[in-house]
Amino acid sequence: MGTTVRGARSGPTGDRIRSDLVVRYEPGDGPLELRIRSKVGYLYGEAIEAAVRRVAEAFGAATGVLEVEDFGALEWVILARVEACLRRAGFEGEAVLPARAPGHDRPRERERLRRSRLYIPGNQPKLMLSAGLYGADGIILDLEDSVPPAEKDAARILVRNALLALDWGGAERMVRVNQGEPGLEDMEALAPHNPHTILLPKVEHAQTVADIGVFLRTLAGDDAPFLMPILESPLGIHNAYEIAAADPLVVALTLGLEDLSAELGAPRTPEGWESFLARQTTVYAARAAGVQPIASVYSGIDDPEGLEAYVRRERALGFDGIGCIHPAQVPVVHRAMAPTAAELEKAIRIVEAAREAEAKGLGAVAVGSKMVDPPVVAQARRTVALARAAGMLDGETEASDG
């Protein structure tokens, strides 16, 4: 091996640490000692060992020690774990990837509803155990601003793993990967698992999107997931329709307010006036691309009137959905998304005249004494969709919709 072996640690800190375990590597002479203490020890000390073992044979680990603090993690923790322990120490070797989960391959939908996308950190696994039992249309994991920068590297390993070990229902499958060359590294080593569609942090350029198109293809081929490019300049807002036209994976265009509101001078305000522009041109643009708009997030946690009210504003100036950063706010999001029944009532009309003329072969749809246009059609489409995600519809209505 042409590289120094060095002592090197993964894993949490702390006292209160579950579903996790710490690692930690010492070189030596002597043959590979592992330590290994555990809660659970006595019901699944053997398979810690096996897990480890197999890590440690996979990247050459054949002297020193390696010691182990359990907390309860599951197989997949364990083996991303001490993969980035012996990583960090100067250990090179092929990844030792958990067994599949039912669903890790179910396929990636363009059209699809995107109301909620929970943002998950990517560097605590006992946070990503639950993620998809929230009911959120997307499960975000994160690697860029919620992972410290020292971490970055123990995170890209177990959202890889998590990729393929957890199942995460009818969710979408999301990874907002970070900026520049460790961006690359993120998308390098997790476009090959079936993430569904990746978020681009801080893009200002089209030609940042067309580029990152061409690599992830050059990756996973036709399974190149779906783009979800994030404007939080004035520069990338400027940008907005280049950016969402860029590249044919692109799926939607959302923004990150935060970080505008700053560069802007605007602190934000419950009404959202300082950015009022911004997240129009948002909506505007991808529109005109022909790809879904979605809102920034909400940070109020524990304030669920101010959350809905903000969704129902965002819907009204066309935001298909909205980030969400704690589980609680997904059933709100749902909620104030939903249309109304007046809404309801009308977009069923005009998808039952569009069927009627569909099967006519007729090119015009009329709804009464009016022509509807294609877009106002496509629009009670999705104010449908909307209604029967929401448990709106009953059997009969869904049957006549198609």
The other form holds:
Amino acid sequence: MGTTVRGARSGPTGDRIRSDLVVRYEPGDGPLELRIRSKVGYLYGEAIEAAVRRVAEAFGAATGVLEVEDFGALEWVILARVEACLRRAGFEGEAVLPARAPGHDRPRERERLRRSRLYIPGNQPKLMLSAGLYGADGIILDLEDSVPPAEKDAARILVRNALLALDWGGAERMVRVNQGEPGLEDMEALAPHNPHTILLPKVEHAQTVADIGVFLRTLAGDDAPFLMPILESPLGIHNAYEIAAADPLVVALTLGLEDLSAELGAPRTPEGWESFLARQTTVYAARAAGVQPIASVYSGIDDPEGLEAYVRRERALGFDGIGCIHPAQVPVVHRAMAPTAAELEKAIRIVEAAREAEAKGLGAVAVGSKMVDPPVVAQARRTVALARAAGMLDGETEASDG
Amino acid sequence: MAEKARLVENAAGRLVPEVVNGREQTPYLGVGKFRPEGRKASPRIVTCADYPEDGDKQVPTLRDAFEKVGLADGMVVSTHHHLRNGDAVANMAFDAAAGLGVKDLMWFPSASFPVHANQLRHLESGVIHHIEGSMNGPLGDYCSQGKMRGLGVLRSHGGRWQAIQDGEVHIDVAVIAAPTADPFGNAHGLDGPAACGLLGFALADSIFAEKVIVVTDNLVPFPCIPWQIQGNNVDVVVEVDSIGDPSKIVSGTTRITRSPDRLRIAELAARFCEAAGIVRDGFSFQAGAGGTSLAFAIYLRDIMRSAGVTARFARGGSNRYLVEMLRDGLVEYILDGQTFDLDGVRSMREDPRHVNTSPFTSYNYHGKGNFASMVDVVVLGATEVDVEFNANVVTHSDGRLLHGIGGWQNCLAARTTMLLVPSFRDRIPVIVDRVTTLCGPGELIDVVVTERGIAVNPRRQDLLDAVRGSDLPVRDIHDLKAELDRLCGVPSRPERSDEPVAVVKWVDGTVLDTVWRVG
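The block above covers the form predicted on its own; next, return the form predicted together with its partner chain.
Following is the full complex, with the preceding chain placed first.
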């Protein structure tokens, strides 16, 4: 190597590591020596060595000692951890990308259910392995708050590989990137690998979103991912509409109540009066801009009753979805987001009336003797879609294709 | 290795030794194929003339007790595992035997725990010749590495009763840890500092052993009621300061798993039972105390509650949740094999519908029936399952001994047997081409529930029909296997030695498979 290389390490710390690995590099003059220990060596020893060697070759690590301590990591994790270690050591090269999972190229959809979005820390592959199984409408691999500053570089590589190798089920493929310059680097690394939607933390100005929109189109053209700005400060709430309307890539607007409460100096309470205006503003801004309003997370993972009440309250304010921090929250959210039987019945009547009116070429829709305006029809269609997603419709209902 | 036995292929296609620890063996013949002959074993006839009329059989120490019953080289010494990892008595017994200079004992525990690593030094020094019983942790490694002088013999709880009653194993001295006992030797597990609920695993030992020693730290005057162990079978009683560490015997609280994958597996299993029509009035179930089984029981409870269904009986391992179901009328009887927490112990003490059972009533295959086969659905774990639904519960994928069989093999007799397993653990696939060690024949395993889907044994077309149209992720087991090959990579087959270190018995005493030396 022309540049100087240095000792480096990647991977988790602690003595209870599972489904992950620790990689160390020590510079040296002799030809590269691999020291690999793995608890699954008797089954995958050769495969592990081959994976490590591929990355070492791609990064031109030809000398020194590369030490791997594996605790049953899948291959895409091994590739990511070795790459992170070698980059930290000062090597540069072309990433060795993992085998693609089925569905990795599934196209993104602007209008889709976003009832639940499940946050997974971007530096914990163990938690990613089953993420696609829990039925969440979206999965967010998080590079921001759940990743400590010193691990941002490695998490970015892991998340990139997860976009390729992980089975996301039917979930929307979402990533929360960092703020500022690191966030741009995140997007640069991830944009080619079909993230459906990028969550932008702590947005305060429309210009930020507009600039990112330009940046993403430069990177990915028509395949640029959608955006979901997160409002986490009084200023962000103040500029909510402009932010939601800043770029056509924005599909949803959400808010982060933990940080907002801190800035307001008003701690979060179960009743939530301290954030009432912020939540209402988010809904108004999103609807005004024609994007989906999505509510903040509920942090009590052992409190399904509290979560259900929270979801019903946020839904009643107009929100279309909720953030989840544990898979067990997903079914509770879906249940609470489902319309009541009475709401559904009314919605079906409206959707069917709208279809009839359309068939007859009538501009106005009437249900019984009451005239119904287009926004009501649109909302009725959303209600029917929610009901179908919640399994309340068997498919034979006429309105179910609404 | 003490012997170099010839190996033969049994009906499951597994190579097994013809002779184990000097005894001729019958290789596994298939489910229900082996016909036993002869009469049951029995200890020698004794007379009251040789026992104190005042009923006081106490001696001061375990060493005195061993001297009194004539412990000698080469004898078989048994212990039970109701005190689990808190047991102090098995260690005490072999320490005392070592003090007497006795050699070459065979230890015949109903199960061993990490606390019993104490016996390593007795294996090394020659006090213990070999162990016939579950081995894990350091004892499992010792056996797996081929260091034991005889072959390990792994039996199910029912198989252990069968081996004792059929005379395959003749217990010379049974050492029975008793949370409460009287000087005559009557004993139970319901009370005392080391209360463990019941003593069912020691019952066969008390009936069939030549000599029986009861060790207690809670001596009460005659009569000790109820007498789960009858003093009429007991030779000597020893009072000690403590028979075990209560905090490691039963847990104060039972914890449900928080793992999303395990919760998903448990929920899928419970919903499968509902969709298959298993959850109906008068049904019966068995779920162990492991994290996933416990979560299953809780999902099942919620389904029963909303459907208004009552179970006729539940087979324990009992714990707080099962006890609550009994109390709430969701379950009419608990037929309990062991209690896992203090609520279980209390319920067994106070509620006559919480019944203490033994491997004789629940599991023994050489009896006139047992109730394991009357259970509608049982959920179990496994280390591996193959595409023919054969399962392994004793060894890790690398062949090391990991778990005992426990009641696992016996439970396979249930009408529907479900294995609740993750599809892989730290890259190690649980669904495999061929299990490392065969413990359960695939024809008895009906459903495999993983976080990635549910595989139903094609032999159970009735179950497949029953759940058709449900939204459950029912998948062909080959399809699941293919997904794992993609996720984890196709594993290479680990090399195995050709040196047996232990055998796995089937419930009828035939030899089902061999555990080979590792490392």
